[in-house]
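Here's a solo chain for you in structure tokens, the form predicted alone.
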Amino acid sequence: MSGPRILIVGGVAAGMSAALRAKRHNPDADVVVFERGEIISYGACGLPYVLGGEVRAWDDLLARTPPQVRAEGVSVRLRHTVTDVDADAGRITVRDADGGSRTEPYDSLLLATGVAALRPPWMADGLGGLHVLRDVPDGRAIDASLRGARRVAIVGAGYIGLELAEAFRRRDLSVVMVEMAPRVAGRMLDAAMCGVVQAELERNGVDVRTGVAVEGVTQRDGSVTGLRTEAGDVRADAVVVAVGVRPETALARAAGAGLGDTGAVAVDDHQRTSADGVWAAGDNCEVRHRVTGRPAHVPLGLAANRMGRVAGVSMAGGDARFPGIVGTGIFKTFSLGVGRTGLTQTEAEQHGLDAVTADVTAGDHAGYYPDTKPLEIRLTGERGTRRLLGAQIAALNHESAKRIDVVAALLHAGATVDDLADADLAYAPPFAGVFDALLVAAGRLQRALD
């Protein structure tokens, strides 16, 4: 081939998006993906739903198989682990599936290495029934541990822990959730919203224990039997640790690429690192937050795929730019849907902003239409500029939490609270009141800002 040689480390969201976009932009490019596992291009966010039975099989999460990708002209090498990068020489060192090691030259290199699950110091390797959940093999291992189990402990109450609580209850398992912080979902939401989440967990039989630090595990015959906590032992047949993630940056550091203040790889809006010829994309990168104007590390699927596309075009000689994020996330636990975007009141204050928040409880559609469910909306704006800063929504009809996207779109455009209050939102009784709950919240925040 006469085109550039583009090597990509990691074949899931960002890596595969980059590979396919690079090949489409420059069909002459020699694009090679190195994936240390056996699966590429799958929906990692669907893992809890396979465990809960809402998604039938692990293979249903696959977006593309290696033969499909190869048919588009991209070379895929499974069970190949990149162990080193020599950016000065323009080559990587790879350990193949048979354990052999060799070097591979490149013109452009993309590091799409993602994140690794945080493992507390007490988490022993090789102990049966003790798990994290980051990929399909992890999911299969958890599934195997649950067969014959009666009680499961979840350590951590973030996105994964909250989704797993529902998945395990759907399997008729007893579930205890242990969280060191004083509230569930405390890293995502203001305190006023966290209580709504905890109430939904407890209403569905989850034993929630907040403000409790885990000190270790109990075990017998090589398998976990529970947790040791500062408040006493917790019995469990299986334990899933979901206390957060850290960006995988070892190869970036080997290449001489700089890390940002968040600890993730620093990139420009083309996804270039500070190392010549080396790009990075996905959950291992920090990005510009459009509300604060500062770097942030928010590892979520949409941003990872978009960063991959930008990197693919850039490496293939084109001009694409990543526009940044506004920190939008959403999750479901039981009947409750919870969305957030922009900044919470707590985060705004941490960034030194003069923030004002309004809270509203309203129906998700017209009160006279059957089966109205409550919506909790928390809207935050900036005093003086009246700039919209963020929103949080908790909806007992979980689909209603997608209203968060209205605020996300306005944040992306730099809108004010008044812009939201004036928005021409859709109305019909099955969907909303004449004044949608978002408009009611905006009106209340207007008065607080006046």
The other form holds:
Protein chains: 2
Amino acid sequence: MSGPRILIVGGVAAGMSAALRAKRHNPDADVVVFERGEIISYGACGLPYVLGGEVRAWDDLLARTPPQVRAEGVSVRLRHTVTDVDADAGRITVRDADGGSRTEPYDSLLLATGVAALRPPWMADGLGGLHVLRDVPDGRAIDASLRGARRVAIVGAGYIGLELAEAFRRRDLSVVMVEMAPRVAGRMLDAAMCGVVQAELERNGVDVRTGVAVEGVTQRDGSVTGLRTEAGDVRADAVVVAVGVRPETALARAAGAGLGDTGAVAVDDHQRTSADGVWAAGDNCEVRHRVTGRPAHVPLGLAANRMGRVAGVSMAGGDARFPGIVGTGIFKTFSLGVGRTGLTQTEAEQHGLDAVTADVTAGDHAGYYPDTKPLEIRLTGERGTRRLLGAQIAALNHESAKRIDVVAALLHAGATVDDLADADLAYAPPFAGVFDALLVAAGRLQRALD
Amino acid sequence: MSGPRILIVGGVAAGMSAALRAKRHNPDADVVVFERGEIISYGACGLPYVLGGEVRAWDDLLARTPPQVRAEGVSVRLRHTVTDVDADAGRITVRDADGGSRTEPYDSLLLATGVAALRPPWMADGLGGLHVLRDVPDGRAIDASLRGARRVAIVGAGYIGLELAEAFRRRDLSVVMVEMAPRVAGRMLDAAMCGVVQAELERNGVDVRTGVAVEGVTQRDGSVTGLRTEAGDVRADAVVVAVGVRPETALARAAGAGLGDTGAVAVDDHQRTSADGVWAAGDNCEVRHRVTGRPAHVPLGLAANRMGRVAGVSMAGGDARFPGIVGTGIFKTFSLGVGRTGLTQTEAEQHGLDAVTADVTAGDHAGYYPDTKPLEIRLTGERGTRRLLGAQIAALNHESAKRIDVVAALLHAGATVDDLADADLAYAPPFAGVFDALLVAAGRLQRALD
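Go ahead and give the structure of the form predicted in complex with a further copy of the same chain, now that the form predicted alone is out.
Starting with the chain above, the whole complex follows.
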């Protein structure tokens, strides 16, 4: 093998995408993946669905096994932790499963180290029944804690907390959700949309406590027995903390690669860091937000996989570019689907944009069609330029929230509110009203922008 | 009332939209709607769903009643048939319910006459159990024929035929579908997609006979007893003929308004015909197809309503323009949803475009998520320019076919295949795979275009 030596740290989304793309692009390359854990290439977004029982087994989340990856010519070293990078010398230090340490030279290095769950200061290690959810071992540990439990507390009302609330109710557990902010889903949505989410949680028996800061846990015999909050104690047999994530940047810093203002690794559109020969891809990286034109840290699965592909091709000598994101996200909690893309009104104002928002409630199918459910749409545009800035959709037929993609695609293309209002969207009674709810929202926003 | 006198022929989709818009734009206008039938403003697209029982009553399809419309200041004359137009004199001849005829002067006239069902030469009037489906009286007549029936024949496998097949099976009737063309849905889809539709029909017990021309009916005692075809007789207690529509252009021709090559009324983007003071809107009109840049006749609900709005505002002195269409259509038959937009490969070739198509089968949700069903996507682009030309989607979770809107919106904006491939579409396991099936299709088409 006379090709370049490409080392990859991290074998989940971005890392594995990069490895396979690099090998396909340059079959002579020596591609080695170092994964700290025991499994590679799994769908981390599916963890709540195994806990809720919709997905039968943890192994169902595996996209590829090490033998499958090796069959494509990529070397995989499990339980190998990369502890240091010497970018000047072009080598990394690796500790293997037995604790032995050695160095490995590289021509190109990819840091696909992802994110770690944020742990509040009061979160003690080693306490039974106290969890975060980032990987399969976390999921297995939560699952074990839930056996015999009656009541679970979820700290944090973001994507993971909201998905877990449904999962735990499916297991017939009582669920208390404690959120420090005044509203659930408040980091993803404008305040006007958050009430729909809270109503869906409460309709499904979740005890939602917003505006409540957690101060610590109560415990007995090495296991958590609940939360201490500023509003009193909350008894719980298990606690899952889902208050956000932070990029894993220790190796990037060791390599001398610059971080951006967001705290994530700064990369160009080929996924190159500022350190020679060092690349980064995935949730540990910043991405360019096409609506603001500025770097952002939005750790989500599609961008991570796409960055991995770009890095893999680029490291193998090809030319691929990451196209940026427009801030699309979607989640389901109980029957409710919620999607967002671009900027919320609040975010647009934070970026100094002259934003105008229209709110519409409309049926997701023809009014007379059975099972037509309301869609709440919030559409935001820019005064003057009339360009689309963003949208938020909440849908009681959860699938209907996927209509956010129409706005996401138009944002990517830099379209105006008028482009959306005039679009020839599909109509038949089982799919939409004659004027799709998005068209109704766009029409209303047009008038607000006139 | 000193405003202009605006007369409107036809009170369903385009006509009623125009009337209300005109009145709102110029409250002084004298707006009168002449409707030949007994009801106005109903959802014609819902007719199959009343026949299938999903919608309880014919009246559920009514969007507005005459009193509601009158309350907005629009006059409505039911059972009034406009029989002639004198565009030079600016007046129409109207026959009222009692058979009396008189003339009415106008400042502006809108022809919103829609389409008529095509009737094959062998289709005798007055024969019991032999039907077309265009309006509520047709629907009621079919409903009456079905009571006591065991087996129904549907002639034609277009939108209406496919929707009726499901409706009749819901009523536990045997259904024979006879189509002259070699494939079902062959006018909407490329041949490669039609097999999915036929399989869904057959999986649900529909006896599909393609490539069979109907030569006539068999009858007894004034009622139909079946079809005579070149492949033998087909016994049936009722027959619905759904072989297409033709624009109702008699009044346009009387007015001296020009027709286009499609046979429908030619209009500009304000919905003006070539005859002074005469406008046209709805299914009787041509529309500009934004992908081909040429006039087309695509009689569907959204465009009809939108043309009505444009005509109403324009006739009342405002400035509105019809944005054109991109040829979006969607239907459901049984569990299958099928959407199309832009041009099929076949249509693109007919227009002399250098078109390339990619086919993809992918899950509509994450592979491990329950009830994930395959999506068949066929995406077409233009060599050289790389612009998107069209898409076709067939989805066994019917709602997933609504993803056609992403391509429809991008076509409207003149986007490329690369724009779609790079789009930041929403991902979470209950909604899509990490790379939405549309992104997978776009990636494959990119490579085919390289």
